[in-house]
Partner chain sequence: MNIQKKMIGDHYKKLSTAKADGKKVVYTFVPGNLNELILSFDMLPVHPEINALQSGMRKKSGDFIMEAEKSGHSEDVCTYVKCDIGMMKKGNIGPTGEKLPEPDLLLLSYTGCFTFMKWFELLQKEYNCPVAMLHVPYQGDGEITESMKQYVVDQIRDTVIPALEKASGRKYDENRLKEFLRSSARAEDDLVAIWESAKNRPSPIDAYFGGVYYIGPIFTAFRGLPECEQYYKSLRKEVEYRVEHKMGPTTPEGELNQQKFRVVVEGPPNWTSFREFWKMFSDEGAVVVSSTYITVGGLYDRGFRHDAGKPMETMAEYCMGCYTNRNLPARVDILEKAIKDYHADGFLINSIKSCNSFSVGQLLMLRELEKRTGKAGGFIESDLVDPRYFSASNIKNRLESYFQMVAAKRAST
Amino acid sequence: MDCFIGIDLGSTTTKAVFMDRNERILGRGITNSRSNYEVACQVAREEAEIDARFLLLKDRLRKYPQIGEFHEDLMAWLSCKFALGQHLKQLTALREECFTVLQMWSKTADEKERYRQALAWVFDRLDAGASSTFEPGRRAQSDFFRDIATSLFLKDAEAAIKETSLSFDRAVGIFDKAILRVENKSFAVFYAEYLDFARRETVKQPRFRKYEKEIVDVVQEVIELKFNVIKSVGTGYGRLLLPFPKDQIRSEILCHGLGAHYMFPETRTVLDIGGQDTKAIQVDGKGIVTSFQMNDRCAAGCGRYLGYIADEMNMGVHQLGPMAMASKKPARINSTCTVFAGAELRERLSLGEKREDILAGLHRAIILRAMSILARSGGVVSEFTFTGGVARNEAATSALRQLIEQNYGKVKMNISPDSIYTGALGATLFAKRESEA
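Would you output the structure of this chain only, in the form predicted on its own?
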């Protein structure tokens, strides 16, 4: 199958989009950006390819009239069990890496054995509980293995260490070292193994068992499908580090403008808050950029700042928004300086302010900073589209809606669940259109 690929190498996440000749999005992939940008690029691309295979799997299953009413339910099971297979493979690798790190760090044989037993108990628990984490209809905790594994490991490791004289901090240190190694490996290459695992687990369900032959045939067809990449284009904060020729690199401003226009054709103003920068972009009726403004070199008010706050609070970034939404009295915070964030946060907590109120104030301060960038770019013109990773944060989007209405009145505001892929989508469109031109 002919396709085009766009890669957006951001400072915190790397995204990829597959598209066919009809400008239909086939698949999307995302991974943590790493110090090894080639690995990040490879993993995001592989995840997008897997997503494309699932779309084609769904298309082919839809052609079987006897499956009928079970079609959506069947795909939900296949998707969840595929994710479970991938998660279990990564857990096995993480276990092995933890034991490797332990071997290097242990001072005595006795100490090594005691930590080995504790870690083995933790990973046995993680393996046993993995199925409940990947169930149809259950909201994913995160897109990233690191987030899921870290939250589960910390809880079980604390229980394993509690009744011993071992150091919890040392166990966490072993885990941190090991997960960095796991992140720099590609697991998407085992997609055929995961698909076969998903098929076997799915047909265990009584209502799907009688369709086993059809499922086996379609899964095998999708496994064997080959993608013919016509052209790839890269963009993003780290675009110059992508393994692409210079003529296949495009500005993230242009890509976000075009990507937002593809998702919402009436878009005229785009706000992108990524990991390292904030961009306010004005586009015309064809998605061509007419003006833009960016924040300065400081990362204050961006995704990296939220990541720093999450670390200070011992939380995942994905937990910040829901906690902030629980606030009844948001704190008044004027600064989003990353340098002083930790000290200010600890001071406010020591004064008795609630965590949810502090977080609500921080989210509002971030959006206030973005509003000034929007004003310098030319203001907000309907329709207005919010993109980037921070667009997934419900507290940020809530604050933005309020401030947009206060400053510009009722403006139609677009936020797609796939907004984090906007830059990669724009890059894919450049690849497709320039190839055909």
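Take the protein just shown as the form predicted on its own and give its structure as the form predicted together with its partner chain.
If you are looking for partners or other molecules, they are not here, because only the chain is given.
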């Protein structure tokens, strides 16, 4: 099937989007950017391809009216078990890598053997526990293998080592080296294997058994489906590192504008607050960027500012928003400078101000910076779309909503749950439109 691909190589995550000739989004993929951009790009793309296969799987299954009410349920099982299949494959690879790393150690054979046994025990437990982690309704805390595997490993390794004379730190050291190697390999290429595995696991459920034939047919069809990539376009901070020719690379500003326009066609202004920068973009009725502004040299007002504050307060960055929402009397934070804000934060804490009030003030301070960048780009005239990591932070969105209304009156503000894909989506649209031009 003909398709177009857009890839957004960001500083923390890499995103990919697949699209068909009718500009329908087929699939989205995301992965952490790692140190190896090329792998990140490949993984995101494969993830998006798998996502696309699932969409097609869903489409095809819908053609069978008899499946009817089980449709959602069935898809949930298939995708969970697919993820399990992939996870198990990665665990196996991780186990092997751990052993390889161990072999390279300059220790006595006896000592190596003791670690080997401990590790084998841990991996056996990880394998056995995996299927319960991947069940419909039980979402893991993260989508990334590194995160899931690390947290589980640490828990079991502690138990395995507790009673022995082995060093926990050494075991973790082995694990860290091994996961880096695993991470830089692609596992999505074995999608057929996982799909097969998912099908087998799924039909074990009694309620699906009577549709086994339909399921087998459709899964087979989807496995065999070939994607014919007409054109790819890359964007994002790392875009110049993408193995693309120059005419297949677009600035993330243009991609964000077009992507936001696709999601919300009436959008005229886009604000994106990401980890490293903040951008305000004005687009016309076709999603073409007419002006844009980015934060100046000063990092205040980007997502990184929140990360810095989280570090200062010894909290996770995702905990900041909810805590700030609890404030009844936000503090006025004067320093928009990231470094000074840390000092001001400590000063206020030492004066006994409430953490939630200070946090609410800090969120407002970021949004105030964003407001000035917005104003520089030409302000907000009509429908407005907020994207980027900070758009998921409730305290930030509520401060923004309030300030936009104060300064520009009532305007519609869109925040899409898929906003992280805005840039990649725009890139895909450029790929599609330019291949037709």
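Given the structure is predicted, the values throughout are model-derived calculations rather than measurements. Rigid core here is just the name for the largest C-alpha set that superposes within 1.5 Å across the two forms. Positions refer to the first chain, counted from 1.
Rigid-part membership between these two forms: V216 and D156 are grouped together, as judged by which of the two superpositions better fits each C-alpha.
Annotation: rigid-body hinge motion between these two forms, rotation of the minor part against the major part equal to 17 degrees.
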